[in-house]
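A single chain comes next, written as structure tokens; it is the form predicted alone.
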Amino acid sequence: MKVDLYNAMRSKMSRRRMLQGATALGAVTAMGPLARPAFAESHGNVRAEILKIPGVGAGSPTDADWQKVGEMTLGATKANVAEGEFAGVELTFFGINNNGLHNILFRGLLKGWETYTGAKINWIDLAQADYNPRLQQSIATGTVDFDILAMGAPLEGDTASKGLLDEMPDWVKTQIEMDDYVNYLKAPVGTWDGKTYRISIDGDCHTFAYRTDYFGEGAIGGAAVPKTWQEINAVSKAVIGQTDPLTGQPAVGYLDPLKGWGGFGFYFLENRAAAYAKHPNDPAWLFDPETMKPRVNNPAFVQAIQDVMDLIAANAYPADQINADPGTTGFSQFLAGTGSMLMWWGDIGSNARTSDTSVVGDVVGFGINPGSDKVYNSQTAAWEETYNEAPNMAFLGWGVYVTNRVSGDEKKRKAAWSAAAHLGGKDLSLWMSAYPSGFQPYRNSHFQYDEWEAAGYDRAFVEDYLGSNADSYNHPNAAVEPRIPGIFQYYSVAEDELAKGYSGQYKSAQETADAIAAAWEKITDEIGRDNQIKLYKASLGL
């Protein structure tokens, strides 16, 4: 949805009504030039049938379920590939295996594809904290040893800019129905120098999840759900010493991850910082776009770091939170009933209702990244006492890419793109959005509430969950991830310095932020400041 259209609609409509409009828009998109009446009927049946596997409330999907879903969504593949066409082809797939998903899930979903096409896939599985170091090492040493890569758009600066990726064939764009993507994932995301390299399999923005039993008249967290980070810190301090209404354990407010996660953990400080630092009149917030001077040590980021330090000092976190990474806060704490507020990628919503590990499915609500009652204007170097909100478009979603290792072998190249297209298929994507997969809704067609209800979700939950995603994607002041080389070098070193600050090795939030800024300046100089300025400005549309 275009920003001007969104603004016009938002001024006249509630979020629920706006999403109903988005649903209709998605339906219109689906009836575009790629749609055919006969195909559409069977297409709809496939979607309904796969959403019954295993059915919401029937426990987490198993490997057998993944295989069944993968087989039932092979129709688009069979239209482009003959049975046995890739016999003898072996491909290597590089990705993560968080919580037994991502690569582990892909194995099951691709099992039927391998059987039909005759190709074989070998797997490189990595923990999230190990993913970026391994990828960067492969790039730096020229030892890229994989044909298919699960990767986020921020890393296109490290891969596409260096010619390591294979350009997407046009038949793939048709097979996966790219026009169905939500607008913020369309070009330039997934492209470099005008060429398309990415099949999106995820949306990725951070949304706010909270426990509904902590809020309301007489509830321990107060009458209203917090809307600002100032209110979140106040609630987190207020519930200290009280009892969790669901588990009977000590009540906990907001869950900040205080341990790094291979660079991915920096997004969680960004959630706080975005509300303070992303001014509506300025597209930049991480760096000055004219100089690449870091803004990570300006008063806005320092305030965000101070917020976390204040909760550490107040003993507001669970014990040993200093060793809790984002995976811990999302899956071992929040879904398991520890803590009442969390920022995470949107898929925490589908996990709340369909994961065996979740106990909060009936008492969870959603919203966009909380705002702030003040925002820092970097252009005037002054705070403005006004409400500000800025959803964090963290990582721009996972995508599947094909590397240039296959570019000289047409049979292998087609096989690699066919496997990637199967994982990025329209019907398969709906199932991955509705069940634990590590991915969140990212197509206009994902916002058709009736399909979710038929799978077993209740309407109010679906509208709340999907609404938090759509409102973030379409927000006019979204903090959009920059696609520049080395972005995870910046994030990784920031995590290291934050860990020192949280453990008391630095004297203050300002000193912690200054250490991050100094490290970022070195990275920029090593990569090349002029080129970084050029690419950063381009990523901001300047």
The other form holds:
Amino acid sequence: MKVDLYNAMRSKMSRRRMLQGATALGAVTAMGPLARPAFAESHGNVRAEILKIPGVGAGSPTDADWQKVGEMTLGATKANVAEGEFAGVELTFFGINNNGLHNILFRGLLKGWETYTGAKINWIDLAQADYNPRLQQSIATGTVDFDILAMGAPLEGDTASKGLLDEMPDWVKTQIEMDDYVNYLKAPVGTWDGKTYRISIDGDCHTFAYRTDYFGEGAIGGAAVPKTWQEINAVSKAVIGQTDPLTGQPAVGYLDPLKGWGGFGFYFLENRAAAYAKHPNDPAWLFDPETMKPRVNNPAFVQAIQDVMDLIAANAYPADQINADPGTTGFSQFLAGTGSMLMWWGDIGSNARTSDTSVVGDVVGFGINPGSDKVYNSQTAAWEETYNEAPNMAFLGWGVYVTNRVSGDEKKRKAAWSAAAHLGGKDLSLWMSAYPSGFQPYRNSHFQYDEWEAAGYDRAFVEDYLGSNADSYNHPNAAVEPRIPGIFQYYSVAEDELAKGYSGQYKSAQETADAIAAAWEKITDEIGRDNQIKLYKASLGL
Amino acid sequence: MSNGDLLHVVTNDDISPRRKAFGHGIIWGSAAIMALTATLQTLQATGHGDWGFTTWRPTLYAFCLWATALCWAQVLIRGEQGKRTLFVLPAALFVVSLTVFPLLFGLLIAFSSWNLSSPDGRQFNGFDNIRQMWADPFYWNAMWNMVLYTAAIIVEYAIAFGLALLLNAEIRARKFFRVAFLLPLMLSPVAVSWMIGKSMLEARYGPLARLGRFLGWDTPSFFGTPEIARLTIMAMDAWTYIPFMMIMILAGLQAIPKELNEAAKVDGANGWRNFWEVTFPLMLPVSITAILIRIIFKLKLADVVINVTSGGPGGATDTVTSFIFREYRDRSNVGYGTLLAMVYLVVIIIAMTILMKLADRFARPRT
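Next, give the form predicted in complex with the partner chain, keeping in mind that what was shown is the form predicted alone.
Below is the whole assembly, all chains and molecules, this chain first.
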């Protein structure tokens, strides 16, 4: 969709109306030929019932809750697998074990599946920062020792391109109702050379979360919620020395993570940079698609780095922010009441309302990635003084993949895909979107406000939260994650160099950016420039 | 020659020329197989040939086969005397497969470019990694940090000696204090990282930060600036390992015969002279051992740094080991990381050799 067309639509149709349309579409999809009529009646009940576990406002879900939800959503599995069909099958599942998220709750959610099918799952748990190195080493040394893999689409370049994944059987597509995915997660995401490999379990993109008690008439942050990074920087400097209205602690503006996070931390600089660097007429923004020359040291990225350096110099961050990674900014700071503005994956929203550790549930609002008053045009090498916004489609969501270790054993293969399909099931996904899981909404059917309201969310919150996700997913100038081999090496080295720049080891933002660019060039040469150009273009649809 | 002759008890005089020739044949044959396998593999790995195997495992197998054949051939050629060689075989194979081969393989990797995402895999790149190391200021920063961290052992030693003297004296609740002082040593460095680095020293709610604010430090941050972060890491490491030195010194103090100190007192020595001229010299061998072992521990310092600061801010607290870890883990620079590890190994060997010689020269005339 063209930007002007999209803007015209937005001006005539409110976000609420647009989401109502999406809801209707989801409902139609649910009643389509893929849905089994015999299952339809209980389908609706299951969704309502699982959303009561444990109930919004009743604290964080526990292992018992995860197990209960897993058992209640077994309907789709039972339609394809006989009881005890996988007796004797052992599968190994590789994923991350962030506190209370990902693998931790997969264990509970798959407990009922294991009991019903007779299969046993062994777990390989990794800390988020260790995830990519372990995966890359397994691939490089030919020691892939897992059958099921929780992975983001960016890593499809490292896995699917090397033939390490098993192609998804058609019955899985039917069971998980793939047509229900939001558009940006449909092919080519999850596919490679035309084959489908991925069951989506997440709809990652970064959205803007802010404290409503900081903004409004007479509030310390000003009358209006910032819409641009320039305004965010101004507010962050303006609240220095004031008192946080909720906690009584020193007030803080925007929370940048200044410490790396195994490559995942680079997305947070990208949030700023996207507004400056992602020009609506150019799908590329990280590299030049013709040469793979990095754009990370162009004036747009340098401006983003300079913004952060300015805030450091102004003492606008909490003490010791140099040691704060994104896990800290999201969970230890923002949800705990430190800071007023944050970019994070969308699930910070469901956490705000349903996590025991959140104190901001009643004063949190959402939006898309803030824009900028100016945008850099890489093709003309000049700034354009025009408003620009570009949501960051960071990581393209987690998916569950099956490796080719099971390809030669039909029983094991079916078991692996069945386990993956259970985790990516339509009903289960609604529950994971509504409660702390590490995952945010990713299906059209997730945008049915009534279901969330019935679960205990208040309507305004849901419209705001889900709206920020939908607006980001559907934005015509979204900054799309490239699916190229080694992408996390690029990110890791970038956040390493950024940490040096933020701590004054480099003389300037430009020097920091140049160090990143030099390291990126080296990685591109090592991996193979021609192939990277081809894959980068493909990931951008060029 | 019958089969029974091959391992039969024989003396040198009984061994037939055919059997000796067979033994020599085995030696040269296995050596040829080994040399051929290694040469082909090297040519392929360095991009100079198409023959070879996809991994180095066949070369390892050829090496082990060669070692086995050498031992067996000794029995054939030397009879009963050669059997002694067989007893060494398990140890030889163990050392070859777990030490010698990985070391040689590591050397090969050290002179390669190896990006884990590259479809070309490992590529021989000559001295590029050495040039990169030479021009890498952040690696030399990590090396300089190691010098600082290691120098801090002198302070740790002084504190440990003081504590050991205290616990060796007739003080109240001596047993309780011995246990209490030893507790940090029982903790894993990861636990120390979380308990001290992430909790006690947390900048907003940590008790020490609160104390700092109470005392007038506006924005306490124990890892915020390079200098303070380095000192904090040193303090955390010292807190963990001072008990180790203390317990060694305490054991040494208790081994000193009391009569020596009493005789010195009778001769009119005061407390300080008694310590400096009797206790300290007698403790030198123990002290030097404790310091050398502590240096070895310190040279491996990485866990606390990785967990608490990831080497930050901006590499300020990096140790060589944490720096290498990040090269491997985050950047997939396997070749460069291996070269740094090899260089560090050489530096450690040289440094420890010099230190041990100096220690010997310093301690010998005083004991």
